[in-house]
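In the form predicted on its own, a lone chain appears below as structure tokens.
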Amino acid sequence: MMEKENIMQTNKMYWDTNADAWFGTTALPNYGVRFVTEDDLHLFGDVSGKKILEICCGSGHSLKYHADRNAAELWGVDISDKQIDNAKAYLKENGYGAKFICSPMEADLEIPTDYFDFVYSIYGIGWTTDLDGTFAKIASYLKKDGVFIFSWHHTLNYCVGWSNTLRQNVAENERLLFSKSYFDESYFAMPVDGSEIILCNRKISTYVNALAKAGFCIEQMVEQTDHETMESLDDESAKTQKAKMLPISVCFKARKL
């Protein structure tokens, strides 16, 4: 198995180099690409007066979303110095501020315990190299009955793809093939933007069991493609067709017991 430090350093280098290219993408109210939004789900509800921590805060757009809705206190954690710089600048431009920590989410951080009403992560939690440890830390940051919300790639998204041969025949577009085992949770390097990232593809049960181990009760799990995609007649888009047949993203809402 790859060394955790090597994985984190590789991923940090990617985000430090490419943060600007992802500025403002996959942020609230969006939970993922071709996925239902917070406007549909209302997982957070009224956040006015609430203390909120974002794990993998990226460019700060989700923090601004909560600031616009009168959250009382905002914190953000990200492994990338460049992401933190972008988030600070973006919030300042919009008249807001937050407390930022540049660090891996797996580290022992100077974050108050039993303090936050919400901890959340939009397409960030899957970068952790220690799921159990990260969930345990998140639980410690939350007040009793505090809420943890996170979204990530659905496991099937990385397991299933179009066959190049089948894709040449429009009449057979309804067919998808398993390209890797659903049970394979080993780490893999993936080339992106002339660089590479290192990820693993965890089973849904791995997330469920890690939440339970950390003392969370799952209130909602969502794996629903958005209405616009489901009603689309764009048969030429492989991504759209795939999203009509299986979930591209998944989102959990869990409460600390």
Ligand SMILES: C[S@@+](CC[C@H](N)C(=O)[O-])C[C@H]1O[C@@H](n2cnc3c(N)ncnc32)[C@H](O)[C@@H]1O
The other form holds:
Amino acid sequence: MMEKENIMQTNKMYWDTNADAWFGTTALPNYGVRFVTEDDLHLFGDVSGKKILEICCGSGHSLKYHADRNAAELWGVDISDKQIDNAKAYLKENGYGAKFICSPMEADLEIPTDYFDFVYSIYGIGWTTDLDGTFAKIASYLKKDGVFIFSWHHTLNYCVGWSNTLRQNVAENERLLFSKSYFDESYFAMPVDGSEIILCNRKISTYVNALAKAGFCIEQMVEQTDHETMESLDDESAKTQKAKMLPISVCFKARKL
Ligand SMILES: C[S@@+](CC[C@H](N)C(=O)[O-])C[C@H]1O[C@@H](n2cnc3c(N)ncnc32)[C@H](O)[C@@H]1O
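Form predicted on its own done, so how does the form predicted in complex with this ligand look?
To see the whole picture, the full complex is given below, headed by that same chain.
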């Protein structure tokens, strides 16, 4: 069993080293690659005058998205000093500001409770080492009837892969195979860009039950590959073909009861 502190330290080191490589890549209006966008889903609706907190705010591009739409107050939390520096600079360059907290989302933070209209996270929540605790904290930051939106890797994406993963394009007769149990939620280390990250692959029911336990009602769960990918006839790349067969990302919209 890997220690939570060790997991957070390893992941923080990855993000401090590699933040620039991901600058603006995982941000609204996108919820994930080859996935339907906020332009299709309208999960936020009108954010003008709203108080908004992003968990795992990364380079700040989603905060800018809300600033452009006249949000009243913006806050961002991220474990990586480098990501927070990038986000601060990016918002400043664009004439905006936000309150930033550099910390693990799992920690007790100086964030007001019963305060926010929206808390959200784009490809951030899955990094938590304490899902129940993180959702309970997020619920506490929200006003009653406040909305929590998050997207993450779909559980199936990590369980299923092409039989020949080395090929760029899908060859004839190639099959998608279950290479990992859907039920396996143990932590695994994954080499990325010459460095390492540590994650676990939680079942969809784990997210649903954790939301319920924290006092949320789920209003929408989205598993939809975007229209362009589904309609593309000439793209034989393994990623596109996979996205036509199963959800790569998942997105939840939940409301605090
Ligand atoms: C895929 S990026 C999301 C980026 C963000 N959506 C953006 O627009 O840049 C994941 C982010 O989660 C942060 N992170 C990883 N583990 C974390 C933790 N335990 N607590 C808070 N942030 C964490 C990383 O530093 C990174 O910025």
